[in-house]
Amino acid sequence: MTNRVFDLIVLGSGGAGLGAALAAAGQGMSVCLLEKGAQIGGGTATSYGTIWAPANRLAAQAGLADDLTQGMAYAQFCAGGTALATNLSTYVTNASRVMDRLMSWGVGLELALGLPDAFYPHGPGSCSDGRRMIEAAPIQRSAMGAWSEALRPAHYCPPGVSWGDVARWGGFANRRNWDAVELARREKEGWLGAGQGLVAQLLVAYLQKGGHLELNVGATELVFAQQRVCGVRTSSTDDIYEARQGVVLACGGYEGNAELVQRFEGLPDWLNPFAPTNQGDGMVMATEHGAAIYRSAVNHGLLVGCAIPTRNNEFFSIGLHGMPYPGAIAVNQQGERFCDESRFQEVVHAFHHFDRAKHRFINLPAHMVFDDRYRQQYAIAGAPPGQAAPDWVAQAPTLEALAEKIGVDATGMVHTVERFNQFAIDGEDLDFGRGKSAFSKSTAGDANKGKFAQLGPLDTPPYYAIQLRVGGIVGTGLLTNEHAQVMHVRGHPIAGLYACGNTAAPTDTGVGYQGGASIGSGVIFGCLAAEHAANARP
């Protein structure tokens, strides 16, 4: 039997796990970070990598002072009354302090200027300039040393490009006008941005503090002694990792577990946007010992995507990278639009509409439809603009023929396109108000087209369609308190057990989906878990 003994064991190498591990190592604890998969970074590595942090020091240093009261008002508006008040307050009041601690341990951070509070810039207390959005400072892959090739790949931002860069460069729809020389330089020199950059910054700081990391080690059960969690048993039943002060579950949600997705999400045709290793391990291990679970009132962490057949049906977030661009709409089987396509939260919300008379989800299946002018100007599922549409994208010379090919009512779709085209010409979507979202225009609009940044007619054949799928951050997780302690079903903390990131329920954000709050919550509560464990020696 191989016994390994540490002060703290952390499961999962995304932002939440790395934040917890670094905070523990920064306080002098011995830490073992275990990653079930062969790659580092979890969902964070494939994300845009921002952290929402009101009243932070970086903003103050830039002369963009923020008001914590206003930040709290905005967070409460986003939550819509469904967050746990103590956890929401804990996030808001600790965000700036945790960012300071990360930087004191060597994590390079900077403001993602240009990103407004997303996705509710109209909410009370909101900011429009990015002073609350924090992202990783540029870092080269070589800084990761021996772990440099183990970083999970990302497909949304080009190498070395951050979400702040995207906003400052005119948005994803303006990619054809980005500086090709600068993009090539960043790729050649191995610069990392967005989620990959954040993972690299946290990992490098953690390793410099003497932290221990192991890949391909999955935990199968928690080990208890003296009524507290004191370690984990791994896939080899003879392999136990002992933890003197606690175990942090930061191993993602159940996005790759079809049974749990059906049980808790209830939407058909789910597509996992994260690693296949996200099987709900943390929730399963904890509930075996009486842990309580919590379901968000409305899961606004869902995304609109499509499957990329050439990449093993990998999830691609077309709700941000495609559908908001001018010249694309979403239609249901009746050929009708059903939402503001530029805001993926509205698309997902519309997916939930169930028609009791027809006994089916009225807006599923759904397709993104676009024309050849769109293909010439914008990227299709991440490919460079102007390339031929991939073979897996449906294509036809007329709208009627395309409708028949994808099983959509032709008359309805032709009427819908004609109506939308007039809106695009006039510059106002009278049906759903598309193009009014400040956030969506900042990152997914065509900056060259002014008020037509997200409105363009579909009038240039041939026409194309891509089936839309839903996936994202799951809405159910372990119930935790303000210290990230996992709560027992009888209302008390389970000693020595913590959870953060997508393993924990989104009790601090409620129904709101504020950009940067998901990773922010994981990192912040990961650090709070380490702080509590450091002061809770058995």
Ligand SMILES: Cc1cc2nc3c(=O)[nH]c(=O)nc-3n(C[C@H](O)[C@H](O)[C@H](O)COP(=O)(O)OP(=O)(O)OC[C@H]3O[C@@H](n4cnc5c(N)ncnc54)[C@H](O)[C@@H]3O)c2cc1C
The other form holds:
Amino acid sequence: MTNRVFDLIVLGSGGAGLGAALAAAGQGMSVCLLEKGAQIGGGTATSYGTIWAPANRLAAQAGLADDLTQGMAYAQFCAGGTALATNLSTYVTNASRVMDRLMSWGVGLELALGLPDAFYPHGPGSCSDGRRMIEAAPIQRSAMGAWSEALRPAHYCPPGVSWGDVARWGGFANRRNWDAVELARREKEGWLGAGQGLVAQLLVAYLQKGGHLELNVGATELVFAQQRVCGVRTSSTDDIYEARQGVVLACGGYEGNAELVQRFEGLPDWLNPFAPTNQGDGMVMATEHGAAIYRSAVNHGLLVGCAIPTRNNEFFSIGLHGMPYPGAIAVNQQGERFCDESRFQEVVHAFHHFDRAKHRFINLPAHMVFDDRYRQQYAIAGAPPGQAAPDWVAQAPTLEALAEKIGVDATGMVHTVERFNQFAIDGEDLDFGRGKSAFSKSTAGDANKGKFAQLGPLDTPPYYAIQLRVGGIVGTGLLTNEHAQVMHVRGHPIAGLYACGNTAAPTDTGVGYQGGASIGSGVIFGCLAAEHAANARP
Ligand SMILES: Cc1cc2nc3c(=O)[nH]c(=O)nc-3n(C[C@H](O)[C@H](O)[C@H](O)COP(=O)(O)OP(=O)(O)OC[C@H]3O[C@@H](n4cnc5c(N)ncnc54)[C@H](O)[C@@H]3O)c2cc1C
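Next block: the form predicted in complex with the named molecule, after the form predicted on its own:
Let us now look at the entire complex, which starts with that chain.
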């Protein structure tokens, strides 16, 4: 048995793990980053890759000064009193400093101008121009060298397109009008943007600092000596990976673990939007040594998706990429609409409604229904706009036939569509106020269509339906303090053990998920973990 000895061991190559690993390497520690899967980047690579960072230096340099007290007010509004005050303020007050540190170690970052504090633009202290949203500067795949082959693929933004680009180019619904020549150039030259770009930026900086990375090595157990964590056992070898100064659990959540999802999320029709290797390993390894877990009062980090059968039933975020566009609605089994479909947060909230008389979820299963005019204009689950609907999308010449095909009450659905079509003609959804929220106005829908950006009739056969699924950032994780140390159920930190990203509970954001706050939290607390470990030499 050979021992491998490092200062810090980091588990997981998503944004949180890469942030922690880079911060440790940047401070001169020897670091071993272990990734259970064969690919680098986890769910972070497939995400939009934004980081919410109030009062950051990039904004100040661009003449877009931000006030930290305003950022704090917004974060507190979002949390609605459900975050741990110290962790919330640690996020807000360290965001800018951590971004500076990342840039000083070579990570290219830029402002995602055009992206507002989108989820709660009505909240006090919110800002609308993107000065708090940071994303990766474009980077070429070749910069990753041999590791580039292992970068996890992404499907939301075309190659080399950032979320800031999407906002500036009129949104995803306007994809038919994006500059095809520019898109082709970026793809040909191997540019990376959004989540892939962020992963590449962090990884390249980490490798340049001498960081060590191993793929296909999943940690299975923590090793203790003298009451502190001093290493991990793994699935691949009997060897212990020894850590002189600590172990950082950045293994994502339990999104791919059906049993833990059932135990903690309690919603049917769940679909994992992240890597299949996200099995809750961090939570399991830590709780077997007394770690405390913490559950968010309400999980607002959920998304509305659908499964793509041709990609191994991969999660696709259709709640943002499709459902808000004119000509699509969501219906339950009664064929009724149940919320403003242009706000995926509302859709997810409505999924939780439980009928106490019938003893079942009222709005699950649910379907997105749309017509052929929609198909002609918009991308279906990421395919280029105007293409024939894929085989896996239910299709029928009439609404009645479609309803029958998907097991929905036909009379109810026909009535619902007739009523909605009138709203679409009048330009006002009298049932749910679709398109009126500040979020919908800023981010969702087809901005080119003004008053009708989210409203369009379903009147052009054939008709189509896609079953909706729920998935996202899980609401339960390890309880951590302001240094990202994992807390014991007895109330003290477990020496040498840290957690960040979705392995840690959302104690900093509480119920108030804001776009960019998840990766932001992972990277910021990952960096704080590495700083604490660096100063805590045993
Ligand atoms: C469509 C979409 C868009 C999103 N966009 C944004 C956005 O713009 N901004 C934002 O803040 N959030 C966004 N999110 C949420 C965000 O992507 C995730 O919450 C975040 O990336 C999680 O990062 P992480 O590092 O904690 O975990 P992950 O990125 O999921 O990485 C965890 C890694 O740990 C590995 N692992 C698991 N177990 C082990 C083990 N035992 N040993 C070693 N390795 C292990 C996994 O294989 C995986 O690679 C988005 C989510 C979706 C679905």
